[in-house]
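A lone chain, given as structure tokens: the form predicted alone.
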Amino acid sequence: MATEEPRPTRHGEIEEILERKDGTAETRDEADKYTVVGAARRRTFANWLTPVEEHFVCHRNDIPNADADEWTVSLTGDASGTLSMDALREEHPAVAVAHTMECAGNGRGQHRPETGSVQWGFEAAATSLWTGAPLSSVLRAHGVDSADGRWLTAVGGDPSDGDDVFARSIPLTKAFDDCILAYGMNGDPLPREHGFPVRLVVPGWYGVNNVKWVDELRVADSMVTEGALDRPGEHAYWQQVAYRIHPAGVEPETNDSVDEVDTWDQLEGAVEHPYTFDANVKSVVGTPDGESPVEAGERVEVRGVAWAGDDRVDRVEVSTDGGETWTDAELFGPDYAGAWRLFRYDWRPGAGTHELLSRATDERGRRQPARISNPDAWRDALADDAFPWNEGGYAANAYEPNGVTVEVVDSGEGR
């Protein structure tokens, strides 16, 4: 079992990251194990592109001291060979993908009672342009020409202080569709804390699937299970135990494969104890940010972002009265698969205190629930306009916890 003993070295990593990323702030980690910083300001969510300085960071092991000239990726299982960074850059096309990356634990701190260690609010989401080589090109060059119902397991090269290996599996169909092996981020080399020298990028899917510091890519008929990798240690914890959605006190069963990877469909009953693959529909208001009052009668642009994993955002509604009434917002700006949309709504408020909320609906008609349920609810929660409280605090997308309180004053009072 993976250990959650405190990791003193994380504090040095966080301090070093905060020195360079002035748009982030440390997030509370009850286990004192994870290197976690998130967006420090709500205004991060009023822009389509997230600067590296504001992009959240989350990992459990020490950042490896990687040398790009020496780093290689092993292709194993039904693939074969070794990939150097030079080969990745020179022998494969260079592409860029827009990807909204959200930590699967984003919203964990909104669960009551609290669960897990890292108490994220909504600050662990960001959209960047990732540059690299199409994973399909790499796989074909190493003997894999089709998906055939198989799975790709990516193994991170970060050294664990326990017995576990960080390994995550995704369907090979997804790998062939739009995934890349990234070596750049927003036009610059990949930063160390984001996976330098090479990271798997899985557009629209939760951050845990976007394995940093990729050391091995394994193609096989099943997801990673215990003993599946040709290396010592525990192999399946991060796929089969952690990052599974389930009630308290449950030990999820191991699956070699699942037919449904859509996280919401799994929650509705397609998979017992769902895996966190693609991101659930969600939205955040970026401005106004509630940090200073606005003037009554003036036009205020309510602006934010909405995303829905592999699905498109179909609609965003805004409420300025705590959810009593709702009005459609306008979607605008870049429209890329796997990346969030900007929304805006022109508001002329009256004086007083206003609670601003946003709720998004995806192209399949699935709308953000209002709240997180109590621990006794499970699959019935969604029918009750609630996201199911779960022991790991994963995949939460309730809109009420993400609201912002705005003070509106008569002209001249806020100056």
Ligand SMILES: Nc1nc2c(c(=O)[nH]1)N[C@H]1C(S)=C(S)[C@@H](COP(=O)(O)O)O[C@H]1N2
Contents of the next structure:
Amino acid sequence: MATEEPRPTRHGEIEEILERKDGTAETRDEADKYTVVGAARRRTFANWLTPVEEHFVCHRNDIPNADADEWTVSLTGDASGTLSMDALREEHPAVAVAHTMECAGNGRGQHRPETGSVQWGFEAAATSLWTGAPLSSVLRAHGVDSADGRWLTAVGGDPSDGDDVFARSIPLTKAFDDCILAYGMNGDPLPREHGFPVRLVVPGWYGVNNVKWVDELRVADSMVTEGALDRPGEHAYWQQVAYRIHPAGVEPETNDSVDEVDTWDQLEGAVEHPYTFDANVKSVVGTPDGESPVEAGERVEVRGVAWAGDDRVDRVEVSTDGGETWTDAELFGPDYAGAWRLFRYDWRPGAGTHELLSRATDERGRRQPARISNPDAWRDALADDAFPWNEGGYAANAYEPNGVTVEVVDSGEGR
Ligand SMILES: Nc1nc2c(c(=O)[nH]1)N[C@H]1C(S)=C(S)[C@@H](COP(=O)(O)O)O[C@H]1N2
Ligand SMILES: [Mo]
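I have the form predicted alone already, so could you send the form predicted together with this ligand?
Once more the chain from above appears, this time first in line as the rest of the complex follows.
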């Protein structure tokens, strides 16, 4: 299957992206398949809005050479018709949504033993304001009025050479609720690596659900299964095989539908091999960034971001002693569904080396686990304050691996 093969052209793509986006750096991809760059500096996580220059990029096939005047989206299944980019802009309301995009593989590089593929630490998360048209408006205009337990499959127009078509399904309830077809990012036209001319934005859900270069939207009773689409190639790889959370050596079962889409509820047992839908609760400290020492006795603002997919962030705690003691941080700034929140904490450190950690709790009382388990633990890890090591390295939200070591010096200049 071509999905398993390296892609030599990705290196050229990465170089071009790094030239346009100087706040990003390449991440190790053992399989040499993906175009992957992530936030180059921890300080990206000290801001609510991520500049496009610092927003990670992740995709499998070459970026299509799209002409917006020619590009169309086919509505298929229970939907019908064709959507042009002109119609998308002129016949539907323009809206903006805030969305924290996190690659479901963010944190994969923290699994021991290693899992292969893209070795992300915490650099594959970012928040943008995406502009476009509500998916509900587009679906209604094309004959779909209600969710009715159905699914929306979005298909990417990235060239797949007849193999592994990039198709992902989300429940139609989510599609109607807050998803958009985006043509703008942070007020600018959508850059080509982020999905020009049109991508799906699914607020609060893992990056993989946010299909770039959309050329088909299909409404059906089932999520995408093999042979479900009217085109050559494999249709279900990205939905039913990749991006599933399971122990080593397991082939996940194919489902037509699942009742529980909250990723954490699935992990707790609602689905045998969970799908990566909404993001698990997580946080990252942005400052201090550990790159230069701070002064003893001065006020140091510990600042970062915390997110929880479809759920609200209820609490963020900060530790400045490697997890021995914890203090509540203050949440501040914008509070939009599907986007992260800023947190802050005033710290007056004494001289020495300090390990800073943050851990967030969502509105349903689910707190980030401390570490990633060993490969045998699977679901039992959850009772042991650990995230289940899984073969694909997905959805990890442990806090210990994201800590920052800060040197505090007494230069005699402080008070
Ligand atoms: N068509 C298409 N859409 C795609 C992908 C892809 O390979 N092809 N990659 C997905 C993954 S895995 C992620 S994490 C996000 C990343 O979005 P970004 O590159 O805009 O940050 O895009 C998603 N959408
Ligand atoms: Mo991803």
